[in-house]
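Single chain ahead, written as structure tokens, the form predicted on its own.
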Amino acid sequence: MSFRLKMNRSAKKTDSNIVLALDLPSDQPQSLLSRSIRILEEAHSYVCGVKINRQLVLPLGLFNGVQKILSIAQDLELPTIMDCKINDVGHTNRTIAEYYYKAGFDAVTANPFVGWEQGLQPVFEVAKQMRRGVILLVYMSHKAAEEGYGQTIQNPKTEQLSPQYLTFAEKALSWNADGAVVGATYPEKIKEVYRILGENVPIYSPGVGVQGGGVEAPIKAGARYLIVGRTITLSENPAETVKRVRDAAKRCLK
């Protein structure tokens, strides 16, 4: 089953478009694994997927602690995303993707800055071979995103000036990416990207809550999935918090 289909099925099953980002602070490394598992088990009924980044992989190990988290997610039938932001030369990118896919991740994130030939082409090739997904970064959620993703460039095809992120959106479409990341903190950018992608490439929006992104604005602008991390993971009651976010999103989708 393709990653996109897994996400669609999970979203319908859980009646949710929330992806849980297990981005836990590392101030208590000895309890990182147990806290991650507890949050996942408490919140799983209200999310359609799980995202992990290097905050867990580095201290827990890809084939050790992280493997345990992935196994639980798989048992719960929740698709998993490795937010590794692949951004190197082709042969290295391919190896990175292979390791994460073999560990059990259903999708990886990648940075289109490195281009296609000898860049991300090998990642898409191995993803196709292993029936996994690739989600491209189009516009990140932090304040300095405009310094890279927001810069004005000359489109190499049309020779016209355009924002970098719109060119990345076009790449997501032409490369047949399984998703595009656009920060929930920039709903106006989501709207612009959605005009290019439509329903062909789903938009994933991180930055809801702690970073200042709302629920309603990104959904109305065209985001299909909201990625929510610290609002849930730092909550005293993760299940109650994610249910509240999920329900708010559902109201916006009606």
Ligand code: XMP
Contents of the next structure:
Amino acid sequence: MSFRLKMNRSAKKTDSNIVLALDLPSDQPQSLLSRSIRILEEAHSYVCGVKINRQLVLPLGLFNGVQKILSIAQDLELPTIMDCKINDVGHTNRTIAEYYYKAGFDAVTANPFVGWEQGLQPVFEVAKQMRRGVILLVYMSHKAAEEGYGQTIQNPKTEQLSPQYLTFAEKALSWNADGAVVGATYPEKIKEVYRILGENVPIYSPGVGVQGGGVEAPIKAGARYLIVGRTITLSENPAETVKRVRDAAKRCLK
Ligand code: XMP
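Now show the form predicted together with xanthosine-5'-monophosphate, given that the preceding structure was the form predicted on its own.
Below: every chain and molecule of the assembly, starting with the one above.
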């Protein structure tokens, strides 16, 4: 089953479009694994997927701690995303993707800035061979995103000027990416990207809550999945918090 379909099915089954970002801050490294597992077990009924970043891979190790979390997510039938933002030359990118897929991740994130040939092509190839997903960054959620993703560029083929992120949205479509990331903090950009992608490539939107993004605006603009981290992971009651976010998202999806 493709990653896209896996996410779709999971969202239907869990009645949720929330992806839990298990990106815990580094203040208590000794209890990182047990805390991550506890949050996942408490929140799992209200999320359709789990995203992990280097906050866990670096201290816990990919084939030790992180694999334990992946196997719990698999038991719960939740698809997993490694938010590694692959951004190197092709053969290195391929190796990075292979390790994450072999560890059990269903998808990786990648940065279209490096281009196709000798860039992300090998990542898409290995994803196809292993039947996993690639999600492309299109416009990030942080304040300085405009400095890179928002630059005006001249399309080398058509010579027309366009914002960088719209060319990335077009690449997400033509490369047949499994998802496109656009920050929840920029709903107007989500709308523009959605006009290009439609229902062909689902939009994943991080930046909800702590980074200032809302729930309603990104969904109304076209985001399919909301990626939520600290609002859930740092809350006193992760299950209650994630249920509240999930219910708010559900109301907007109707
Ligand atoms: P918070 O705690 O802000 O966490 O809800 C969100 C997590 O998602 C990651 N993040 C991004 N990943 N593109 C991405 O691929 C983005 O624009 C982006 N913004 C945030 C980030 O690692 C954070 O931990």
